[in-house]
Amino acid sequence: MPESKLKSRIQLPWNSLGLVAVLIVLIIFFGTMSEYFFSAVTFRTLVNQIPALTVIAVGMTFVLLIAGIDLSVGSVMALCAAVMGILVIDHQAPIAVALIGALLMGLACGTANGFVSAKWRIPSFVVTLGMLEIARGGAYLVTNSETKYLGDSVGFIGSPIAGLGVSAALIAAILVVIIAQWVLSKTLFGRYMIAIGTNEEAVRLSGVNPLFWKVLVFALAGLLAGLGGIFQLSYLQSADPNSGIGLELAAIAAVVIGGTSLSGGRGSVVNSFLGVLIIAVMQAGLAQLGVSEPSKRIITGMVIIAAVLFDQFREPLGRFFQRK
(Lines of atoms letter the chains of each structure in order from A and count residues from 1; the text may use other names and numbers.)
(Lines give C-alpha, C1' and ligand atoms only; values in the text may rest on other atoms or scores of the structure.)
Protein backbone atom coordinates (compact mmCIF):
# COMPACT_ATOMS: atom_id res chain seq x y z
CA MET A 1 0.00 0.00 0.00
CA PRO A 2 1.47 3.43 -0.92
CA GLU A 3 2.86 5.45 1.99
CA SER A 4 0.52 8.40 1.42
CA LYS A 5 -2.56 6.20 1.36
CA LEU A 6 -1.39 4.30 4.43
CA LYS A 7 -1.01 7.55 6.38
CA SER A 8 -4.50 8.61 5.39
CA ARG A 9 -5.85 5.40 6.88
CA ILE A 10 -3.73 5.59 10.03
CA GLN A 11 -5.27 8.82 11.22
CA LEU A 12 -2.62 11.44 11.86
CA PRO A 13 -2.41 13.64 14.99
CA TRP A 14 -4.29 16.56 13.42
CA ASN A 15 -7.28 14.23 13.03
CA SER A 16 -7.44 14.21 16.82
CA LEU A 17 -8.07 17.94 17.09
CA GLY A 18 -11.82 17.58 16.49
CA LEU A 19 -12.05 14.99 19.27
CA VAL A 20 -10.04 17.18 21.63
CA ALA A 21 -12.41 20.06 20.84
CA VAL A 22 -15.44 17.86 21.62
CA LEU A 23 -13.80 16.78 24.89
CA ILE A 24 -13.11 20.38 25.90
CA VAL A 25 -16.68 21.43 25.05
CA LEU A 26 -18.08 18.59 27.19
CA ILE A 27 -15.84 19.51 30.13
CA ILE A 28 -16.85 23.18 29.92
CA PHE A 29 -20.54 22.29 29.56
CA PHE A 30 -20.66 19.93 32.54
CA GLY A 31 -18.44 22.27 34.56
CA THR A 32 -20.95 25.04 33.93
CA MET A 33 -23.98 22.90 34.70
CA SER A 34 -22.60 21.25 37.86
CA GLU A 35 -20.74 23.06 40.61
CA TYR A 36 -18.99 19.81 41.60
CA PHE A 37 -17.63 18.82 38.18
CA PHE A 38 -14.54 21.05 38.27
CA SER A 39 -12.97 19.37 41.29
CA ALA A 40 -9.90 17.28 41.95
CA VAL A 41 -12.09 14.49 43.32
CA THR A 42 -14.15 14.28 40.11
CA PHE A 43 -11.15 14.16 37.79
CA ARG A 44 -9.20 11.78 40.01
CA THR A 45 -12.17 9.43 40.13
CA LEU A 46 -12.77 9.74 36.39
CA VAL A 47 -9.21 8.97 35.25
CA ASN A 48 -8.82 6.07 37.66
CA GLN A 49 -12.00 4.41 36.37
CA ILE A 50 -10.93 4.23 32.72
CA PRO A 51 -7.84 1.94 32.58
CA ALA A 52 -9.86 -1.25 31.89
CA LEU A 53 -11.95 0.38 29.16
CA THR A 54 -8.84 1.99 27.69
CA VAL A 55 -6.87 -1.22 27.13
CA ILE A 56 -9.96 -3.06 25.87
CA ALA A 57 -10.61 -0.20 23.42
CA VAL A 58 -7.04 -0.61 22.13
CA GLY A 59 -7.72 -4.28 21.38
CA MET A 60 -11.07 -3.40 19.82
CA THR A 61 -9.35 -0.84 17.58
CA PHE A 62 -7.07 -3.54 16.18
CA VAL A 63 -10.01 -5.91 15.65
CA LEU A 64 -12.11 -3.31 13.84
CA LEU A 65 -9.11 -2.36 11.70
CA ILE A 66 -9.12 -5.85 10.17
CA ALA A 67 -12.91 -5.56 9.60
CA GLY A 68 -13.75 -7.81 12.55
CA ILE A 69 -15.59 -7.28 15.81
CA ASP A 70 -15.21 -8.77 19.29
CA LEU A 71 -18.36 -8.97 21.40
CA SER A 72 -16.75 -11.18 24.03
CA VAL A 73 -14.31 -8.76 25.65
CA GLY A 74 -16.56 -7.85 28.60
CA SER A 75 -17.18 -11.48 29.50
CA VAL A 76 -13.53 -12.43 28.91
CA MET A 77 -12.53 -9.60 31.23
CA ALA A 78 -14.84 -10.98 33.94
CA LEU A 79 -13.49 -14.51 33.43
CA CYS A 80 -9.88 -13.35 33.71
CA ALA A 81 -10.65 -11.40 36.87
CA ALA A 82 -12.44 -14.47 38.28
CA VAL A 83 -9.42 -16.68 37.51
CA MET A 84 -7.13 -14.23 39.28
CA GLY A 85 -9.48 -14.03 42.25
CA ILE A 86 -9.72 -17.80 42.57
CA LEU A 87 -5.95 -18.23 42.35
CA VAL A 88 -5.35 -15.67 45.09
CA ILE A 89 -8.24 -16.52 47.46
CA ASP A 90 -8.75 -20.26 47.04
CA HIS A 91 -5.26 -21.40 46.07
CA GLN A 92 -3.14 -18.78 47.87
CA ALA A 93 -1.13 -18.24 44.71
CA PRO A 94 1.38 -15.37 44.63
CA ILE A 95 0.05 -12.21 43.00
CA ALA A 96 2.52 -12.55 40.12
CA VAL A 97 1.26 -16.07 39.33
CA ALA A 98 -2.35 -14.89 39.51
CA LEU A 99 -1.57 -12.01 37.14
CA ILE A 100 -0.01 -14.38 34.62
CA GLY A 101 -2.96 -16.76 34.95
CA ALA A 102 -5.42 -13.96 34.16
CA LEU A 103 -3.42 -12.82 31.13
CA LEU A 104 -3.06 -16.36 29.80
CA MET A 105 -6.81 -16.93 30.10
CA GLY A 106 -7.47 -13.77 28.08
CA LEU A 107 -4.88 -14.79 25.51
CA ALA A 108 -6.46 -18.25 25.16
CA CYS A 109 -9.95 -16.83 24.66
CA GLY A 110 -8.74 -14.32 22.08
CA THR A 111 -6.71 -16.92 20.20
CA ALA A 112 -9.72 -19.22 20.04
CA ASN A 113 -11.87 -16.38 18.68
CA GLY A 114 -9.34 -15.55 15.99
CA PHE A 115 -8.57 -19.10 14.94
CA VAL A 116 -12.18 -20.24 14.61
CA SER A 117 -13.18 -17.08 12.79
CA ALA A 118 -10.21 -16.91 10.41
CA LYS A 119 -9.67 -20.64 9.80
CA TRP A 120 -13.25 -21.44 8.85
CA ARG A 121 -14.18 -17.92 7.72
CA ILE A 122 -17.02 -17.61 10.20
CA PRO A 123 -18.07 -14.01 10.86
CA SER A 124 -16.32 -12.79 14.00
CA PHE A 125 -19.67 -11.42 15.20
CA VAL A 126 -20.97 -14.99 15.54
CA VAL A 127 -17.82 -16.50 17.01
CA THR A 128 -17.31 -13.81 19.63
CA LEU A 129 -21.01 -13.87 20.52
CA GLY A 130 -20.51 -17.54 21.36
CA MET A 131 -17.38 -16.73 23.36
CA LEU A 132 -19.34 -14.06 25.23
CA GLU A 133 -21.61 -16.78 26.62
CA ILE A 134 -18.80 -19.27 27.20
CA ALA A 135 -16.64 -16.79 29.11
CA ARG A 136 -19.54 -15.45 31.17
CA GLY A 137 -20.58 -18.98 32.08
CA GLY A 138 -16.97 -19.77 32.96
CA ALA A 139 -16.81 -16.74 35.26
CA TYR A 140 -19.90 -17.94 37.10
CA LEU A 141 -18.56 -21.50 37.35
CA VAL A 142 -15.11 -20.70 38.71
CA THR A 143 -16.50 -18.28 41.31
CA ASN A 144 -19.56 -20.38 42.11
CA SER A 145 -21.54 -17.24 41.18
CA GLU A 146 -20.04 -15.41 44.16
CA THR A 147 -18.00 -12.24 44.36
CA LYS A 148 -14.45 -12.90 45.56
CA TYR A 149 -13.06 -10.12 47.77
CA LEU A 150 -9.31 -9.67 47.56
CA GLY A 151 -8.95 -6.45 49.57
CA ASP A 152 -5.67 -4.55 49.58
CA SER A 153 -3.63 -7.44 48.18
CA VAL A 154 -4.22 -6.12 44.64
CA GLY A 155 -5.29 -2.56 45.46
CA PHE A 156 -1.81 -1.19 44.74
CA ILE A 157 -2.52 -1.57 40.99
CA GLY A 158 -5.78 0.35 40.86
CA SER A 159 -5.44 2.76 43.79
CA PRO A 160 -4.09 6.30 43.29
CA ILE A 161 -0.36 6.65 43.90
CA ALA A 162 0.38 8.98 46.80
CA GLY A 163 1.42 12.40 45.52
CA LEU A 164 0.31 11.70 41.95
CA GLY A 165 -3.40 11.11 42.33
CA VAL A 166 -3.42 8.59 39.47
CA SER A 167 -3.10 4.82 39.63
CA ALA A 168 -0.43 2.52 38.30
CA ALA A 169 -3.18 1.00 36.14
CA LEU A 170 -3.77 4.35 34.40
CA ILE A 171 -0.05 4.82 33.74
CA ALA A 172 0.14 1.28 32.32
CA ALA A 173 -2.96 1.88 30.17
CA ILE A 174 -1.45 5.06 28.69
CA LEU A 175 1.77 3.16 27.93
CA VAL A 176 -0.33 0.52 26.14
CA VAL A 177 -1.94 3.27 24.04
CA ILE A 178 1.44 4.73 23.10
CA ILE A 179 2.97 1.36 22.21
CA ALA A 180 -0.11 0.27 20.24
CA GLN A 181 -0.13 3.51 18.23
CA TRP A 182 3.55 3.00 17.44
CA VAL A 183 2.86 -0.58 16.35
CA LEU A 184 0.04 0.60 14.10
CA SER A 185 2.00 3.48 12.57
CA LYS A 186 5.54 2.15 12.34
CA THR A 187 5.58 -1.63 12.04
CA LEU A 188 4.87 -4.29 9.44
CA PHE A 189 2.12 -5.66 11.69
CA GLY A 190 0.36 -2.29 11.55
CA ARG A 191 0.60 -2.22 7.76
CA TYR A 192 -0.85 -5.70 7.50
CA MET A 193 -3.77 -4.77 9.75
CA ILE A 194 -4.63 -1.82 7.53
CA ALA A 195 -4.17 -3.87 4.36
CA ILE A 196 -6.30 -6.79 5.60
CA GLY A 197 -9.08 -4.44 6.64
CA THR A 198 -8.92 -2.62 3.31
CA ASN A 199 -8.77 -5.63 0.97
CA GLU A 200 -8.07 -9.05 2.47
CA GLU A 201 -8.17 -10.82 -0.89
CA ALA A 202 -5.48 -8.51 -2.29
CA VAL A 203 -3.29 -9.35 0.72
CA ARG A 204 -3.82 -13.06 0.08
CA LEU A 205 -2.98 -12.70 -3.63
CA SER A 206 0.21 -10.84 -2.75
CA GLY A 207 1.47 -13.98 -1.01
CA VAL A 208 0.69 -13.06 2.60
CA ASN A 209 -1.52 -15.44 4.56
CA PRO A 210 -4.01 -13.30 6.56
CA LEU A 211 -4.79 -16.22 8.91
CA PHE A 212 -1.77 -15.70 11.15
CA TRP A 213 -2.24 -11.94 11.40
CA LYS A 214 -5.97 -12.15 12.11
CA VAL A 215 -5.43 -14.73 14.84
CA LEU A 216 -2.69 -12.50 16.29
CA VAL A 217 -5.04 -9.50 16.37
CA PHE A 218 -7.78 -11.41 18.21
CA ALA A 219 -5.18 -12.94 20.56
CA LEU A 220 -3.96 -9.44 21.45
CA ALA A 221 -7.54 -8.30 22.01
CA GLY A 222 -8.03 -11.22 24.41
CA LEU A 223 -4.74 -10.49 26.17
CA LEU A 224 -5.77 -6.86 26.64
CA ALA A 225 -9.17 -8.00 27.94
CA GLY A 226 -7.22 -10.03 30.51
CA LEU A 227 -5.23 -6.92 31.43
CA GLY A 228 -8.50 -5.02 31.69
CA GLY A 229 -9.76 -7.69 34.07
CA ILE A 230 -6.70 -7.16 36.27
CA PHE A 231 -7.27 -3.39 36.28
CA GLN A 232 -10.97 -3.77 37.06
CA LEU A 233 -10.32 -6.26 39.86
CA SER A 234 -7.64 -4.03 41.40
CA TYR A 235 -9.93 -0.98 41.26
CA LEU A 236 -12.88 -2.78 42.85
CA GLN A 237 -10.60 -5.01 44.98
CA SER A 238 -12.93 -7.89 44.17
CA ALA A 239 -13.68 -10.35 41.36
CA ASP A 240 -17.34 -10.07 40.41
CA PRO A 241 -18.62 -12.58 37.79
CA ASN A 242 -21.18 -9.95 36.75
CA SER A 243 -18.55 -7.32 35.95
CA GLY A 244 -18.00 -6.15 32.40
CA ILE A 245 -21.58 -6.65 31.21
CA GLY A 246 -22.03 -4.26 28.29
CA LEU A 247 -18.37 -3.23 28.34
CA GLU A 248 -17.93 -4.46 24.76
CA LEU A 249 -20.52 -1.87 23.67
CA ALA A 250 -18.70 0.91 25.52
CA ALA A 251 -15.44 -0.14 23.87
CA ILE A 252 -17.01 -0.20 20.41
CA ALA A 253 -18.60 3.18 21.09
CA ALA A 254 -15.25 4.69 22.12
CA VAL A 255 -13.47 3.28 19.08
CA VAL A 256 -16.17 4.42 16.66
CA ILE A 257 -16.31 7.87 18.25
CA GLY A 258 -12.53 7.92 17.74
CA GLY A 259 -13.07 7.48 14.01
CA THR A 260 -12.09 3.85 13.45
CA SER A 261 -14.15 2.51 10.56
CA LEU A 262 -16.55 -0.34 11.25
CA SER A 263 -15.78 -1.65 7.76
CA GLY A 264 -12.05 -1.88 8.53
CA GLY A 265 -8.89 -0.36 7.14
CA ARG A 266 -8.87 2.99 8.94
CA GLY A 267 -8.32 3.99 12.55
CA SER A 268 -6.13 5.35 15.31
CA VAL A 269 -5.38 4.08 18.79
CA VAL A 270 -4.84 7.60 20.14
CA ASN A 271 -8.22 8.66 18.79
CA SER A 272 -9.83 5.62 20.41
CA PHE A 273 -8.34 6.76 23.73
CA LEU A 274 -9.88 10.19 23.17
CA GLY A 275 -13.17 8.37 22.53
CA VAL A 276 -12.79 6.65 25.92
CA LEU A 277 -12.25 10.04 27.58
CA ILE A 278 -15.31 11.50 25.84
CA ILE A 279 -17.51 8.64 27.04
CA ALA A 280 -16.07 8.84 30.59
CA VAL A 281 -16.61 12.60 30.81
CA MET A 282 -20.11 12.30 29.39
CA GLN A 283 -21.12 9.58 31.85
CA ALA A 284 -19.59 11.37 34.84
CA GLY A 285 -21.20 14.67 33.85
CA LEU A 286 -24.63 13.14 33.30
CA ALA A 287 -24.40 11.39 36.67
CA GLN A 288 -23.60 14.66 38.43
CA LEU A 289 -26.57 16.30 36.71
CA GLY A 290 -28.80 13.59 38.18
CA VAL A 291 -29.63 11.93 34.88
CA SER A 292 -31.10 8.47 35.46
CA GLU A 293 -29.29 5.33 34.29
CA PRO A 294 -31.90 4.53 31.59
CA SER A 295 -31.59 8.08 30.22
CA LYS A 296 -27.78 7.82 30.22
CA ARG A 297 -28.01 4.65 28.16
CA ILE A 298 -30.34 6.35 25.68
CA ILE A 299 -27.98 9.31 25.33
CA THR A 300 -24.95 7.03 24.92
CA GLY A 301 -26.79 5.04 22.24
CA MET A 302 -27.63 8.22 20.36
CA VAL A 303 -23.99 9.29 20.47
CA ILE A 304 -22.92 5.92 19.04
CA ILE A 305 -25.43 6.21 16.18
CA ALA A 306 -24.30 9.77 15.48
CA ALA A 307 -20.66 8.63 15.37
CA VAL A 308 -21.49 5.81 12.95
CA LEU A 309 -23.45 8.18 10.71
CA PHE A 310 -20.55 10.61 10.73
CA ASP A 311 -18.21 7.75 9.82
CA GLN A 312 -20.41 6.88 6.82
CA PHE A 313 -20.29 10.43 5.49
CA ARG A 314 -16.69 11.20 6.46
CA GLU A 315 -15.06 10.36 3.10
CA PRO A 316 -17.78 11.93 0.86
CA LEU A 317 -17.59 15.13 2.94
CA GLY A 318 -13.80 15.08 2.75
CA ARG A 319 -13.87 14.77 -1.04
CA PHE A 320 -16.46 17.56 -1.26
CA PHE A 321 -14.37 20.02 0.74
CA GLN A 322 -11.21 19.05 -1.15
CA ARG A 323 -12.93 20.09 -4.37
CA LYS A 324 -13.83 23.41 -2.79
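Mind pulling up the form predicted together with another copy of the chain next to the form predicted on its own we just looked at?
Left out here are the partners and the other molecules; the chain alone remains.
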Protein backbone atom coordinates (compact mmCIF):
# COMPACT_ATOMS: atom_id res chain seq x y z
CA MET A 1 0.00 0.00 0.00
CA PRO A 2 2.44 2.69 1.08
CA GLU A 3 4.77 1.72 -1.65
CA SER A 4 2.21 1.90 -4.40
CA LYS A 5 1.07 5.21 -2.94
CA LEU A 6 4.59 6.51 -3.07
CA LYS A 7 4.87 5.28 -6.57
CA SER A 8 2.01 7.14 -8.09
CA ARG A 9 2.84 10.28 -6.12
CA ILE A 10 6.09 10.25 -7.92
CA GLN A 11 4.73 9.35 -11.25
CA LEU A 12 2.52 12.41 -11.21
CA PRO A 13 4.66 14.73 -9.18
CA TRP A 14 3.02 17.97 -10.11
CA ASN A 15 -0.39 16.50 -10.16
CA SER A 16 -2.48 19.28 -8.79
CA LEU A 17 -5.87 17.92 -9.67
CA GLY A 18 -6.93 17.04 -6.15
CA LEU A 19 -5.98 20.47 -4.86
CA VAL A 20 -7.69 22.28 -7.70
CA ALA A 21 -10.78 20.23 -6.95
CA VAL A 22 -10.61 21.21 -3.28
CA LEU A 23 -10.28 24.83 -4.30
CA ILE A 24 -13.25 24.63 -6.63
CA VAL A 25 -15.37 22.93 -4.01
CA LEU A 26 -14.51 25.66 -1.51
CA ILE A 27 -15.29 28.44 -3.96
CA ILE A 28 -18.60 26.90 -4.94
CA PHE A 29 -19.46 26.36 -1.31
CA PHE A 30 -18.78 29.94 -0.30
CA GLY A 31 -20.35 31.20 -3.51
CA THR A 32 -23.64 29.57 -2.64
CA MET A 33 -23.49 30.49 1.02
CA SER A 34 -22.61 34.11 0.66
CA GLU A 35 -24.30 36.56 -1.64
CA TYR A 36 -21.33 38.59 -2.79
CA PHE A 37 -18.55 36.02 -2.62
CA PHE A 38 -18.77 35.13 -6.26
CA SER A 39 -17.56 38.45 -7.63
CA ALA A 40 -14.52 39.86 -9.35
CA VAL A 41 -13.93 42.21 -6.44
CA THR A 42 -13.74 39.40 -3.95
CA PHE A 43 -11.17 37.54 -5.96
CA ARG A 44 -9.14 40.62 -6.73
CA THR A 45 -9.04 41.52 -3.06
CA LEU A 46 -8.22 37.97 -2.15
CA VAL A 47 -5.29 37.53 -4.50
CA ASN A 48 -3.83 40.88 -3.56
CA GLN A 49 -3.59 39.64 0.01
CA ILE A 50 -1.50 36.59 -0.70
CA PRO A 51 1.86 37.70 -2.16
CA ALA A 52 3.68 37.63 1.18
CA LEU A 53 2.41 34.21 2.19
CA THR A 54 3.05 32.93 -1.32
CA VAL A 55 6.74 33.78 -1.49
CA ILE A 56 7.27 32.59 2.06
CA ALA A 57 5.56 29.31 1.22
CA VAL A 58 7.90 28.93 -1.75
CA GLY A 59 10.92 29.25 0.53
CA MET A 60 9.31 26.86 3.00
CA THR A 61 8.72 24.32 0.24
CA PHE A 62 12.43 24.26 -0.49
CA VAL A 63 13.30 23.95 3.17
CA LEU A 64 10.87 21.07 3.72
CA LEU A 65 12.17 19.41 0.56
CA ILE A 66 15.60 19.03 2.12
CA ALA A 67 13.93 17.67 5.26
CA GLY A 68 14.47 20.87 7.20
CA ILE A 69 12.00 23.27 8.70
CA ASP A 70 12.04 27.04 9.08
CA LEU A 71 10.08 28.40 12.01
CA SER A 72 11.63 31.84 11.79
CA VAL A 73 9.92 33.09 8.62
CA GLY A 74 7.26 35.14 10.40
CA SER A 75 9.75 36.92 12.63
CA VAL A 76 12.26 37.40 9.84
CA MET A 77 9.52 38.89 7.71
CA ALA A 78 8.66 41.33 10.49
CA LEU A 79 12.34 42.18 10.99
CA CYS A 80 12.90 42.85 7.29
CA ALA A 81 9.81 45.04 7.09
CA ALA A 82 11.00 46.85 10.20
CA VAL A 83 14.44 47.44 8.70
CA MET A 84 12.87 48.80 5.56
CA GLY A 85 10.54 50.93 7.64
CA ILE A 86 13.25 52.60 9.67
CA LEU A 87 15.47 53.04 6.63
CA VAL A 88 12.71 54.97 4.92
CA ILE A 89 11.30 56.84 7.90
CA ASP A 90 14.20 57.44 10.25
CA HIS A 91 17.05 57.56 7.76
CA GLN A 92 15.24 58.96 4.75
CA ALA A 93 16.88 56.31 2.57
CA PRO A 94 15.71 56.03 -1.03
CA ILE A 95 13.19 53.22 -1.56
CA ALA A 96 15.66 51.18 -3.60
CA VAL A 97 18.19 51.21 -0.79
CA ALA A 98 15.51 50.30 1.72
CA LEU A 99 14.38 47.41 -0.46
CA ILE A 100 17.89 46.08 -0.71
CA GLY A 101 18.35 46.53 3.01
CA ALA A 102 15.29 44.43 3.73
CA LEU A 103 16.36 41.69 1.33
CA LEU A 104 19.87 41.61 2.74
CA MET A 105 18.51 41.33 6.24
CA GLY A 106 16.42 38.33 5.18
CA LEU A 107 19.36 36.78 3.41
CA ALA A 108 21.53 37.22 6.49
CA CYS A 109 19.00 35.59 8.82
CA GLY A 110 18.47 32.72 6.41
CA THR A 111 22.16 32.16 5.91
CA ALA A 112 22.70 32.12 9.65
CA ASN A 113 19.92 29.55 10.01
CA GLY A 114 21.41 27.38 7.32
CA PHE A 115 24.98 27.68 8.42
CA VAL A 116 24.40 26.94 12.09
CA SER A 117 22.11 24.01 11.42
CA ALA A 118 24.03 22.43 8.57
CA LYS A 119 27.55 23.06 9.79
CA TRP A 120 27.10 22.09 13.40
CA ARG A 121 24.44 19.48 12.75
CA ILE A 122 21.83 21.07 14.97
CA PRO A 123 18.24 20.28 14.01
CA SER A 124 16.93 23.15 11.93
CA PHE A 125 13.85 23.14 14.15
CA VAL A 126 15.93 24.34 17.08
CA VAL A 127 18.03 26.81 15.14
CA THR A 128 15.08 28.45 13.44
CA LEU A 129 13.13 28.45 16.70
CA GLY A 130 16.03 30.39 18.16
CA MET A 131 16.02 32.68 15.14
CA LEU A 132 12.27 33.17 15.60
CA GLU A 133 12.99 34.74 18.97
CA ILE A 134 16.10 36.59 17.87
CA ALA A 135 14.54 38.14 14.78
CA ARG A 136 11.45 39.14 16.72
CA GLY A 137 13.65 40.78 19.31
CA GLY A 138 15.50 42.50 16.49
CA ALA A 139 12.27 43.79 15.03
CA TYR A 140 11.28 45.28 18.39
CA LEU A 141 14.72 46.71 18.77
CA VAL A 142 14.97 48.52 15.46
CA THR A 143 11.44 49.90 15.57
CA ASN A 144 11.54 50.55 19.30
CA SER A 145 8.37 48.42 19.29
CA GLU A 146 6.49 51.06 17.34
CA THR A 147 4.50 50.55 14.21
CA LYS A 148 6.05 52.71 11.51
CA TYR A 149 3.70 54.32 9.04
CA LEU A 150 5.26 54.69 5.61
CA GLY A 151 2.37 55.88 3.53
CA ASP A 152 2.21 55.89 -0.22
CA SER A 153 5.96 55.87 -0.76
CA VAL A 154 5.98 52.07 -0.83
CA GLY A 155 2.35 51.52 -1.64
CA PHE A 156 2.97 51.14 -5.34
CA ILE A 157 4.21 47.57 -4.82
CA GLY A 158 1.16 46.32 -3.03
CA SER A 159 -1.65 48.38 -4.49
CA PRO A 160 -3.65 47.18 -7.45
CA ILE A 161 -2.29 48.46 -10.73
CA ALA A 162 -4.95 50.60 -12.33
CA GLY A 163 -6.74 48.80 -15.15
CA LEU A 164 -5.25 45.47 -14.13
CA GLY A 165 -6.74 45.00 -10.71
CA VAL A 166 -3.82 43.00 -9.39
CA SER A 167 -0.78 44.39 -7.64
CA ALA A 168 2.84 44.35 -8.73
CA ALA A 169 3.52 42.24 -5.64
CA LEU A 170 1.15 39.54 -6.84
CA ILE A 171 2.76 39.45 -10.25
CA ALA A 172 6.18 39.23 -8.64
CA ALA A 173 4.99 36.47 -6.31
CA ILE A 174 3.61 34.44 -9.21
CA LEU A 175 6.86 34.91 -11.05
CA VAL A 176 8.67 33.61 -7.99
CA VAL A 177 6.42 30.54 -7.98
CA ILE A 178 7.08 29.86 -11.65
CA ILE A 179 10.81 30.34 -11.37
CA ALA A 180 11.00 28.23 -8.22
CA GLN A 181 9.03 25.42 -9.84
CA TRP A 182 11.36 25.61 -12.80
CA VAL A 183 14.41 25.54 -10.54
CA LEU A 184 12.99 22.56 -8.71
CA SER A 185 12.23 20.47 -11.74
CA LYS A 186 14.80 21.58 -14.26
CA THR A 187 17.99 22.51 -12.51
CA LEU A 188 20.75 20.74 -10.72
CA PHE A 189 19.92 22.68 -7.57
CA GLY A 190 16.38 21.31 -7.66
CA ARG A 191 17.54 17.75 -8.12
CA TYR A 192 20.08 18.12 -5.33
CA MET A 193 17.39 19.40 -3.00
CA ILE A 194 15.26 16.34 -3.64
CA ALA A 195 18.27 14.07 -3.30
CA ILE A 196 19.31 15.65 0.00
CA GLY A 197 15.79 15.25 1.27
CA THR A 198 15.64 11.58 0.33
CA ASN A 199 19.08 10.41 1.28
CA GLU A 200 21.63 12.90 2.45
CA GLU A 201 24.23 10.26 3.12
CA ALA A 202 24.01 9.01 -0.45
CA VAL A 203 24.50 12.57 -1.66
CA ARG A 204 27.69 12.78 0.32
CA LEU A 205 28.76 9.41 -1.02
CA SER A 206 28.14 10.68 -4.53
CA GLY A 207 30.79 13.27 -3.92
CA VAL A 208 28.44 16.23 -3.57
CA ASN A 209 28.81 18.34 -0.44
CA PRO A 210 25.30 18.80 0.99
CA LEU A 211 26.45 21.62 3.29
CA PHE A 212 26.61 24.22 0.55
CA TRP A 213 23.23 23.37 -0.87
CA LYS A 214 21.57 23.25 2.51
CA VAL A 215 22.89 26.66 3.47
CA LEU A 216 21.73 27.94 0.09
CA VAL A 217 18.21 26.66 0.69
CA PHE A 218 17.92 28.34 4.08
CA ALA A 219 19.46 31.51 2.70
CA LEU A 220 16.86 31.52 -0.04
CA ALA A 221 14.08 30.97 2.46
CA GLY A 222 15.38 33.95 4.41
CA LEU A 223 15.60 36.07 1.27
CA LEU A 224 12.05 35.16 0.37
CA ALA A 225 10.90 36.00 3.89
CA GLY A 226 12.52 39.39 3.31
CA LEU A 227 10.63 39.74 0.05
CA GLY A 228 7.47 38.74 1.89
CA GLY A 229 8.21 41.48 4.40
CA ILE A 230 8.41 44.01 1.59
CA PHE A 231 5.10 42.84 0.14
CA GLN A 232 3.45 42.92 3.53
CA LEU A 233 4.83 46.37 4.24
CA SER A 234 3.64 47.81 0.99
CA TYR A 235 0.24 46.23 1.43
CA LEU A 236 -0.31 47.60 4.91
CA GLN A 237 1.81 50.70 4.22
CA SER A 238 3.21 50.32 7.68
CA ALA A 239 5.88 48.27 9.38
CA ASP A 240 4.53 46.48 12.41
CA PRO A 241 7.09 44.63 14.56
CA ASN A 242 4.30 42.36 15.73
CA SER A 243 3.35 41.23 12.25
CA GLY A 244 3.74 37.66 11.11
CA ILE A 245 3.27 36.01 14.51
CA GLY A 246 2.30 32.42 13.82
CA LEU A 247 2.94 32.86 10.10
CA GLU A 248 5.31 29.90 10.12
CA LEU A 249 2.45 27.55 10.88
CA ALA A 250 0.30 29.06 8.13
CA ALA A 251 3.14 28.74 5.63
CA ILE A 252 3.94 25.17 6.60
CA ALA A 253 0.25 24.34 6.50
CA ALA A 254 -0.04 25.70 2.96
CA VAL A 255 3.01 23.74 1.84
CA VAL A 256 1.91 20.52 3.49
CA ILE A 257 -1.63 20.87 2.15
CA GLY A 258 0.14 21.12 -1.20
CA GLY A 259 1.44 17.61 -0.65
CA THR A 260 5.04 18.38 0.24
CA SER A 261 6.36 15.86 2.69
CA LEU A 262 7.66 17.01 6.04
CA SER A 263 10.27 14.32 5.90
CA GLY A 264 11.79 15.66 2.75
CA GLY A 265 12.36 14.56 -0.80
CA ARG A 266 8.93 15.16 -2.22
CA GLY A 267 7.13 18.37 -3.05
CA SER A 268 6.01 20.89 -5.57
CA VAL A 269 6.06 24.67 -5.53
CA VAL A 270 2.93 24.99 -7.65
CA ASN A 271 1.04 22.81 -5.23
CA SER A 272 2.23 24.94 -2.32
CA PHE A 273 0.76 27.91 -4.14
CA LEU A 274 -2.51 26.04 -4.42
CA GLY A 275 -2.25 25.41 -0.70
CA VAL A 276 -1.88 29.15 -0.12
CA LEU A 277 -4.94 29.78 -2.27
CA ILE A 278 -6.96 27.22 -0.36
CA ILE A 279 -6.10 28.87 2.93
CA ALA A 280 -6.78 32.36 1.57
CA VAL A 281 -10.13 31.39 0.05
CA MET A 282 -11.16 29.72 3.25
CA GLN A 283 -10.27 32.72 5.37
CA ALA A 284 -11.95 35.18 3.04
CA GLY A 285 -15.01 32.99 2.71
CA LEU A 286 -15.43 32.50 6.44
CA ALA A 287 -14.97 36.20 7.03
CA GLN A 288 -17.62 36.99 4.42
CA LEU A 289 -20.03 34.60 6.04
CA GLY A 290 -19.28 36.34 9.30
CA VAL A 291 -19.77 33.20 11.35
CA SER A 292 -18.92 33.38 15.04
CA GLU A 293 -15.32 33.01 16.12
CA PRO A 294 -15.68 29.51 17.63
CA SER A 295 -17.40 28.18 14.52
CA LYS A 296 -14.81 29.87 12.35
CA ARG A 297 -12.03 28.08 14.18
CA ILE A 298 -13.76 24.75 14.06
CA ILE A 299 -14.56 25.04 10.36
CA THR A 300 -11.02 26.15 9.56
CA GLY A 301 -9.64 23.12 11.32
CA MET A 302 -11.96 20.75 9.56
CA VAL A 303 -11.29 22.24 6.14
CA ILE A 304 -7.52 21.90 6.60
CA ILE A 305 -7.90 18.22 7.39
CA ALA A 306 -10.53 17.64 4.75
CA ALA A 307 -8.44 19.32 2.05
CA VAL A 308 -5.60 16.89 2.57
CA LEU A 309 -7.92 13.95 2.96
CA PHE A 310 -9.65 14.88 -0.27
CA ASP A 311 -6.32 15.33 -1.95
CA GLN A 312 -5.59 11.69 -1.19
CA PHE A 313 -8.05 10.96 -3.96
CA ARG A 314 -5.86 12.71 -6.46
CA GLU A 315 -4.76 9.32 -7.71
CA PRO A 316 -8.16 7.94 -8.68
CA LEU A 317 -9.03 11.40 -10.01
CA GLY A 318 -5.82 11.47 -12.00
CA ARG A 319 -6.47 8.07 -13.44
CA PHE A 320 -9.96 9.13 -14.35
CA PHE A 321 -8.74 12.11 -16.30
CA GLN A 322 -5.90 10.26 -17.91
CA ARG A 323 -8.20 7.65 -19.24
CA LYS A 324 -10.19 10.24 -21.15
